[in-house]
Structures are given as C-alpha cells and as structure tokens.
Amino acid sequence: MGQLGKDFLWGGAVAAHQLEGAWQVDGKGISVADVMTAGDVNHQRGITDGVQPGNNYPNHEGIDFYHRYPEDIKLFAEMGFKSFRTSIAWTRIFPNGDETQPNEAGLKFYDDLFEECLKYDIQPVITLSHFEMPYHLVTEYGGWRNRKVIDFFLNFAETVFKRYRNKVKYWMTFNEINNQANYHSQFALFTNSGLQIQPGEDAEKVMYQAAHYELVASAKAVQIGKQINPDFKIGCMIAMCPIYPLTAKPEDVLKAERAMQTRYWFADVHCHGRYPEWLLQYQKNQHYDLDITADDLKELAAGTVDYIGFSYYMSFATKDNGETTLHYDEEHDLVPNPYVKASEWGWQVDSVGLRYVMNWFNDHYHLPEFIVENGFGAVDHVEADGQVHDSNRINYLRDHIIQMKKAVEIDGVDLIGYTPWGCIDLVSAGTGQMSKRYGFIYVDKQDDGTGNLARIKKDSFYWYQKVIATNGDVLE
C-alpha cells in the first residue's frame, strides 16, 4: 500500500495574469488576458479589440503580486508550502512574442520570485503558457492557427529553461490545453490559442489545427528542456472533468466513452506521442486536410511528457440523444448529474470523481500524476472581528484530499503533489471576478476594483497549515 512520501509537494497554485498585475511595468507587453473585461456568473467576459478606454480589465492590477510577492511567499511559507505553482508571463519576457531578444527586466523579476521561493525551500512549479500569450501574436499571426508561432514559443521556452535551469525543476507546457475541445466557446479558443473564428470558418477544424501546432511545440520544448537540464521534469496540464454516462443504458455509456475520447485525446498525444485511431478516422471522415507533417509526427513521438499535471474541480454527465454519428459536443450534450450538488456558479461538486480520474489517468498512461489545481470558488465575508470563516472551502478540500489519499494508498497511484487552486484570492479566469474567491488568504479587493489589497488569513489557512504539517494525516 502506497503512502504520501516525505517529499510530497503540498502547495498552492496561481497564474501570472490572475494575480501579478503590473500589466505595463518593466516592459511587459499586452497579453490576451489584458484585453478581457470583467464578467459574472451570467455574463461571459468580453474580448475587446486591444485595450479600449472605459472598460474594466481586472487582470491589469490583479492583486499586485508583482510588487507584493515577498509578503505573499512568506505567508505561503508560514502555511508550510513545499511547492508553488505559477506561470511565467510570456509578455514579460517577449512583449510582442516575436522578438529575438528577451526583456531583461522580465527575466529579472522571475529570478527574484524564484529565489524568494527557494529561500523558504518552496519548489517553483512553472507553466510556460497559462492563458496569457502575447496579443500581438493574435493580431499579426492569427494566434496558434499559424505554424510560425511554434518557433516563437520555442524561443520563449528555451530562454526561460536556460535562465532558470538551476531554480526550477518542475515545468508544464500548456495549461488546460484540452479546454478548447469545446470549440463553440470563443472564450476557450481565445484564452487557449488566441483564436478568433471568422464568419464561414469551421471552428472545430481551426481548433484541431491550432492544437496540433501546440502539441508539436510542447513536444519540441520537452526535448529542448531535457538537453538544457536532464533533471527537468516536464509535464502536460490537462483540465480533467470526467464525463459519466447518465444511466447504464448502453447508448449512454457509449456516448460517455466518446465524450471522454473527445476531451482527452490531447493527453494521448502528450503521453503516447501519437494521435488515437478514432480521431484520425474522425478527421478523415470530416475531410479535414490539416497541416500535419511526417516530421511533426516524429517530434510528437520524441517529446512525450514526464508526468501528467491536471486540474480537477467537477465532473460532468452526458446521455445518448439518438445521433447516429456518435459525436460529442460539449456545448449541447452535457446533462445535470442528479447524484451530486453544484456550487453557486453551477460547478458540480464530486470528490469521489477525483479518485476516479486518478485511476483513469493511471490506467491510460502509467505516468506520475500531479494535481496542480483543485479548489472551491465561493463568496467570502470578512467578519466584524476581521476574520474570514470559510468552512465550505475546508469541507470541499478535505473531501477531495481523502479521495486523493485513497487513490495513492489503496489504488497505488504515483502522485507527486497537490497544489489547490488560487491559494491566495485572485481574479477568476472564467468570470473576471474577485468575489469568486478560492484562496486561503483573503485579499481586500472587490469586483469594482475597490479595496486596499490587504491580506487576511482565512480559517482555511490554519487548517491547510495543519494538513501539510501532518502530511495529510490530520484533516479535521
């Protein structure tokens, strides 16, 4: 029976664009996140044509982590963090994305940030591309629909691999690369790949092409990283929402199988280095003439990942709708699961699903796993005495850690670490809100931008401190 090892990487996770702020400081360029306005539970975030006056762009300030990171890292250390997952903002290093020479001020910022982490024996866990590609690559090249972007990304990856070769061991290439499986979502296509679908275009075909270029870029980055430091551990990052059949009706089961294939073929390519047979046949049947070369396929095979990083927040369900084509469409084919409850943002809370997906990944890929996002977004209130009581978040995380431990101790899953999402309150990627809070640390900032950015330890701060100190043995 396995156990969580003494080197298990307890920690927390964020993304640069959601907390750093300082969007034009020290030479930083405009990213796709910088042209996204605030939304809410009922309204999708807007995407503007560049930065337009009069709009609320919450990522521009974030929580000013750029200037306040020493105090925040100190708080993470007080909780006992062994790791801190964040991203390197591509536009801090290459403001437009297509420069040949990097911006030294941006490189220096991450030198200082990683040194601050290492001072407390906190391992940086770094995502290269986390929904913050340079906006210039969208306007000038069409985002990841353009093969040229592969080389721009590799220049960025090689630059930071070399610069931080002795400071960062754990890397991931593209955050939640499979979100764009929902190709109807302009938000997913834009944040993942800088795609803006034009009238008359087949969004699904464009997504498959862009994803291919990203997967080639990932595979080549893995190879470059290993040459720079053979001790690097470079993983993928998959958004894992298992899709259950609504019933045991065989047609429902088959529909759920295709749904899982449609959402997770990205992991097949990352881990196996090749496209699955069903997808090749599907693209052939659709008469998609994609730009996939023999050299590309060799790169995919040569650049497989060391581990599977994944997010887990919720599960989905689907059912047969009488189609003969067995096509899964995430925009229209999901149904409520009557056996689980949902958060006020409609996210179905399913802790047992975490154990299920850990086994699913293990059965399919037989690689180490790293839970790099898991969390509960909710409205928090500061009481009159200055305290924040977030028992709902504690309960959510406790239930998931219990299932995580079962997957390790009973099912034998090899798990590297656990970094709950939004360990400090930050701007929600999906809605642009501050009021959808995830952190162990409350940040005094409201959806309208008001607040003094003061940091307050929530009840969950002290609870998670105890969890880490006991290596997950004390969860009360």
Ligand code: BG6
Second form
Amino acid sequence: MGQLGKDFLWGGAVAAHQLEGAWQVDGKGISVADVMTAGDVNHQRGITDGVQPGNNYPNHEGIDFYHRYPEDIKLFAEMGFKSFRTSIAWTRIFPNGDETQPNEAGLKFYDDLFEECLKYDIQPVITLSHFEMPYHLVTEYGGWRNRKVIDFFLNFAETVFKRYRNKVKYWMTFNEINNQANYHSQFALFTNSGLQIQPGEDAEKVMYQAAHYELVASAKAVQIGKQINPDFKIGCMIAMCPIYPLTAKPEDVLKAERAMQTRYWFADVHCHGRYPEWLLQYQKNQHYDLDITADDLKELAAGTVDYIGFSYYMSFATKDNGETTLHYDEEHDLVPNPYVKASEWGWQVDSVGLRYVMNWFNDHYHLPEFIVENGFGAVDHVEADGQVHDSNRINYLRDHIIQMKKAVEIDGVDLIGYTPWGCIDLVSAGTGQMSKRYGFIYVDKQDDGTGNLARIKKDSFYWYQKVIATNGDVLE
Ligand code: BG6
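I would like to compare: after the form predicted alone, may I see the structure of the form predicted in complex with 6-O-phosphono-beta-D-glucopyranose?
Complete assembly follows, chain above in first position.
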C-alpha cells in the first residue's frame, strides 16, 4: 500500500491578485483583475473599460498581503506548512506586459516573499499566470487571441525562472486553463485569456485559437525552465470538476464522455504533447481555420509537463439531449446531481469525486499529481468569544482528505502535495466577495470594504495544524 511520503507538501494556496492589494505600488501595472468590480451570488462581476472612478474593485486592496506577508507566513509556519502556493503578478514584473526590461521593485518583492517562506522551510509553489494578465495586453493586442502574446509571456517566464531558480522548484504555467472550455462565460474568457468577444464573433473559435497560443507558450516555457534549472518541476493546472452521466442510459454516458473530453483536452495537450483525435475532427467539422503551425506542434510535443496540478471543489452531471453531434456546452448541458448537496453558492460538494478524479488523471496521463486547490467557500461569523467556529469547513476538508488518502494508499496514485485554497481569507475570484471565505485564518474585511484587516485563527487552523503534524493520520 502506498502512503503519504514524509516530504508530502502539505500547505495552502492563494493567487497574487486575490490577496496582495497594493495594485499601484512599486511600479505595478493594471491587470485584468484590477478592472473587475464586485459581484455576488446572483450578480456577475463587472468588467469596466479601464479603472473607472466610483466603482468597487475589491482586488485593489485585497487583504493587503503585500505589506503584511511576514505576519501571514508566520501563521502558515505555525500551522506547519511545508509549501505555499501563490502566483507572481505579471504586472509587477512587466507592468504593461510588452516591455523588454523588468521592473526591479517587483522582482525584489518576490525575492523577499520567497525568502520569508524558505526561512520556515516552506517551499513556494508558483503559478505564472493566475487570472491576472496585464490589461494593456488586452487593450493593445486583444489578449491571447494574438500570437505576439506568446513572446511577451515567455519573456516574463524566463525572467522569473532565472531570478528565482534557486528559490522555487515547483511551477505551474496557466491556472485553470480549461475554464474557458465554457466559452459562453465572459468571466472565464477574460480571466483566462484576456478575451473580449466582439459582436458577430464565434466565441468558441476564438477560445480555441487563444488556448492554442497559451498551450504553445506553456510548452515553450517548460523547455526554457528546464534549461535554466533541470531540477525544476513544471506542471499544468487544470480545474477538475468531473462530469458524471445523470443515469446509466448509454446516451447519457456517451454525452458525459464528450463533456469530459471537451473540458479536459487541455490536459491531453499539456501531458501527451498533442491534440486528441476527436478535437481535430470537431474543429475540421466546424471549418475552424486555426493558426496552428507545424512548428507549434513540435513545441507542444517537446514541452510536456512534469506533473498535473489541479483544483477540485465539486462535481457536475449531464444528460443526453438528443443531439447526434454530441456537442457539449457547459452553460446549457449541466443538470443537478440528486446524490450530492450544494453549498450556498451552488457548488455541488462531492468528496468521493476527488478519489475518482485522482484515478482518472492517473489512468489518462500516468504522471504525479498535486492537489493545488480544494476547499469550502462559506460565510464565517466571529462569535461572542472572538473566535470563528468553522466546523463546516473542517468537515469538508476532512472528507476530502480521507478520499485523497484512499487514492494514494489503496489506488497507488503518486501525489506530491495538498494545498487547500484560500488558506487565508481573500477576495473570491468568481464573485469578488470577501464573504465567500475559505481560510484557516479569518481576515477582518467585509464586502463593502470595511474592516481593520486583523487576522484571527479559526478552529480549522488548529485542526489543520494537527493534520499536518501527524502527516494526515489524525483527522478529528
Ligand atoms: C479557482 C481559482 O477557480 O477557484 C481561484 O483558481 C478561485 O482563483 C477559487 O478563487 C475559488 O473560486 P471562488 O470563485 O470561490 O473564489
């Protein structure tokens, strides 16, 4: 039986734009996250034309991690973290994205942050692009629909690979690159790829083109990184929500298979270095004339990833709708699963699904895995005793860790680590709210921007401390 190794990377995960704040400090440029207003469970976040006065842009302040990180890293160390996943804000290094020379103040910030982690033997795990590309690349180049962005990204990647070659070992290229499979979602297209669809454009085709350029950029970055430090481990990052057939009806099963193919072909390219046959045929049937060159295909084959980083929060279900083309469309083809309960935000909680997807990834790609996000977004209350009693979060995480351990111990999955999402409360990516909290550490900041930013250890803080100390043996 396998087991969690003694070097298992227990830790937590965040992304620069959701907690750093300091959106204009030390030469930072405007990112796509800086033009997104706050929404809520019923209202999507707005995307404004540049930063417009009078709007609430929650990422501008975040939780002011930029100035408070020594205090926060110390709390992570107290929990026993072995790893801390964050991203490098591209706009701190290249404020507009298309400069040739980096911004030294931005580079220095991450030097200091990584030093602070290493001081406590916490390994930084770094995402290069996590929903925060320079806004200038959107307005001037149309985001990732433009091949030129590949070189801008590679300049950024090479700069940080070189600068942090002795401080960072684990990297990932594009966060949740496959979210944009839901090409109807303006949010997904904008945050993944800086895409704004023009009237009359075919959003699906634009997405396939942008994703191709990103995958080429990822494959080239992997190769550049390996030259800079052969010990680097460079992974992809996939948003994994398995899509089950609603019933055992063969047509439902077939539909679910196409749904999985549609959401996860990105992983095929990252891990196998080539496009799957069904997708090539689909693009041909659609008469999509994409800019995919023979050189691109060589790069994809040469730049496969070392491991699969993935997020897991929930599962989906789908059913046949009588179409022979099998086209899967995330906006219209999902149905509620009667066997699982949903969170206040409608996320279907399914811990067994975590074991399922770990097996699924293993069978498809035979690569090490890294669970780089998992967690429960919920409203927390500071009680009269000044504490936060978040048993719902503990229950969620415990159930998932139990399944994670089964996948390792019984099913033989090779797992590098586990970094629950939002280990300290931060701005929700999807809604821009503070009230959708994931942390082990509460932050006194509310949706309207009020609060003194004080940090409070929740019950889950002490629970997770015990989990790490016992390498996952004690989960009570
Ligand atoms: C993932 C993202 O989609 O899920 C994170 O990588 C995000 O950036 C997390 O914050 C949770 O989603 P949300 O919308 O609840 O913040």
